[in-house]
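Just the one chain here, the form predicted alone, laid out as structure tokens.
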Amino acid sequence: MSFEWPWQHSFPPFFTLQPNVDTRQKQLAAWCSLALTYCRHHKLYTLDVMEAQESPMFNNKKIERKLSMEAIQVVFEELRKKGNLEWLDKNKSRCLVMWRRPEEWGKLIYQWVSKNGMVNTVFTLYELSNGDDTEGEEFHGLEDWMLLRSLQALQAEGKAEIITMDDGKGVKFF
């Protein structure tokens, strides 16, 4: 399934931050939506800012337009404010992208556990994110850091307990 670009991505002014406050807010909302949708489609969880400028997300070669580094930083800062992005370093050169928040992932995982009658069952983190039973589920292939945060959110709700096992971490659902 190929990625469907929003109409703005073929509109040259979209690649220049607009000076009008209202227009800029709408533009940033569109960029944030595009970034999250693109990352979700391609299952991207980490981005390098320098590489991002050359990615199709911020660089439309058909119309020969790319978003400036400054503008990408503005978009990323907007995503950070919304809780969808975390910087991995002080230089703000790499970031974690959360196109779905940990609580949302936790809810999906718990729905799967409940639906399959796996409450009171212990899983390794590997089984949850890479096991045969979860093949075809949205959380299959979820990166470890996000899986752990999702399970921590469930633990805070009293729906799971993260346990340390001989070969790593596991989780028991309640």
Given for the second form:
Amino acid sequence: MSFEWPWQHSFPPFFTLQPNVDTRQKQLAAWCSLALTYCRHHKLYTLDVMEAQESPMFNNKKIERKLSMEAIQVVFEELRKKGNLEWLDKNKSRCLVMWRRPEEWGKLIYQWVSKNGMVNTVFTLYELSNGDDTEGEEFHGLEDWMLLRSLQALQAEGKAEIITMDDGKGVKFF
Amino acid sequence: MDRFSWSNGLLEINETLVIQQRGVRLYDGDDKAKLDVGVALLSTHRLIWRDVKNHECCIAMPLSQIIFFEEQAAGIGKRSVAKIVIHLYPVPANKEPGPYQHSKYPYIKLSFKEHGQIEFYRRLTEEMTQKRWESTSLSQPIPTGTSPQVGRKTHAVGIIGIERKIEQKRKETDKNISEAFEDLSKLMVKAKEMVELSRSIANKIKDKQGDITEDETIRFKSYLLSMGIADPVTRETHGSGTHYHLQLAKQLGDMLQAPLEERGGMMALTEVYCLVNRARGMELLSPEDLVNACKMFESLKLPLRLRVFDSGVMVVQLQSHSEEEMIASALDNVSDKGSLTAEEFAKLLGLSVLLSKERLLLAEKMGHLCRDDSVEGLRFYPNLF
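Next up, the form predicted together with the partner chain, please; the one we just looked at was the form predicted alone.
So here's everything in the complex, that chain up top.
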């Protein structure tokens, strides 16, 4: 399924940071949602800022417009404030994109676990993210760090417990 | 060449050798002297020449004999050699015998076959400037010509003399200029006092507003304005102004109606300034006067207004001019064409680019338009966000 670009993506002013405060708010909201849907579609979990500048998301070659570095940083800051983005380094060159928040992932995983009656079973992390059983699930292929965070969120809710085993980590669902 | 005397070539007690140069041939005027090539020695007191092959043959001439000297550049070709030409005073009566009894030339030449003329020339210049022979006399009496009686200052001959004249002239000019500007700086001091005085009076007026009559105040303010001093009283109490500005405002009100209507109800203040002054021909307005007059439009209930945009641009517009209408029509225009730059908009409306940009920016501020800033320039689109 090819990615569907929102109408703003072909609108040249979309790529200029608007000075009018109200307009800017709407613009940034559109950018945030575009960034998250794009990452979700392509299953991107980390972004390198330099690469992002050249990606078709921020750079629409058809209308010859692209977001300036300054504007990209503003968009990322917005995402961070909403909880969808986390910087991996102090220089703000790489970041984690959580187009789904850990809590949301946790919920999905738990739903699958309980749907299949696998409560009180122990899983390895690998089984959850790459096992044959989970194929077709949205969280299949989830990167380890994201998976861990989602399980931590479940743990905080009391619905799971993370166990450290010899060759890695595992989790038990309650 | 008849100024030279035979010498033993030894330096005297107070005499110092400055420079010596081999390969020098002497010329009596333009003719080669009947001497061979030798060594030329320059001392603080004399010019000495010694034959290289025959050391016994040595002649000397006191430097005081020299009127002036100059370089003669070498010509083209291997044979041509650089020379120094030395012009001399007439033979003094008590000169010691030398190689020549008599010469028809008043000048000699030193020909530098082995080069070195530049340094020799430089040292000779130095010695001739310093004239060290005058301060330290030699043990042997040496005929010195007419030089010692004549004072240094009137020795205005030769290059040194010319240089001295130039220096003197420069000093005089300097003095004249500083004298002239002395008056100017005195004027500046007085002007400062004047400004202080007027400022203190203006403050006193402000304090004792009731004591002085309106008429006098206005007259005083007009004096201040005519002197070009900003009057704090007028600024604060902007209702009252000078009579001049009031009249001017009325005149502008009449004059600008037609042009404003032609231009869609708005004109930049600079355009007004040009129009008004061109129409007046004489008695031109200063920018301050124009601004002050325009500020009075509202209080005089004239149908014009002075308006200042965020960016600082000042315009005069008709009171009947409605900004909302303008913005609505701007939005229509932009939507029609999809997008517009300030220049395109200006062309469309017949406005100046400055004013059209102001209008677009205002529409953006109201949220009707959004901007697209790229390398192509600044474009405005209808705000679809």
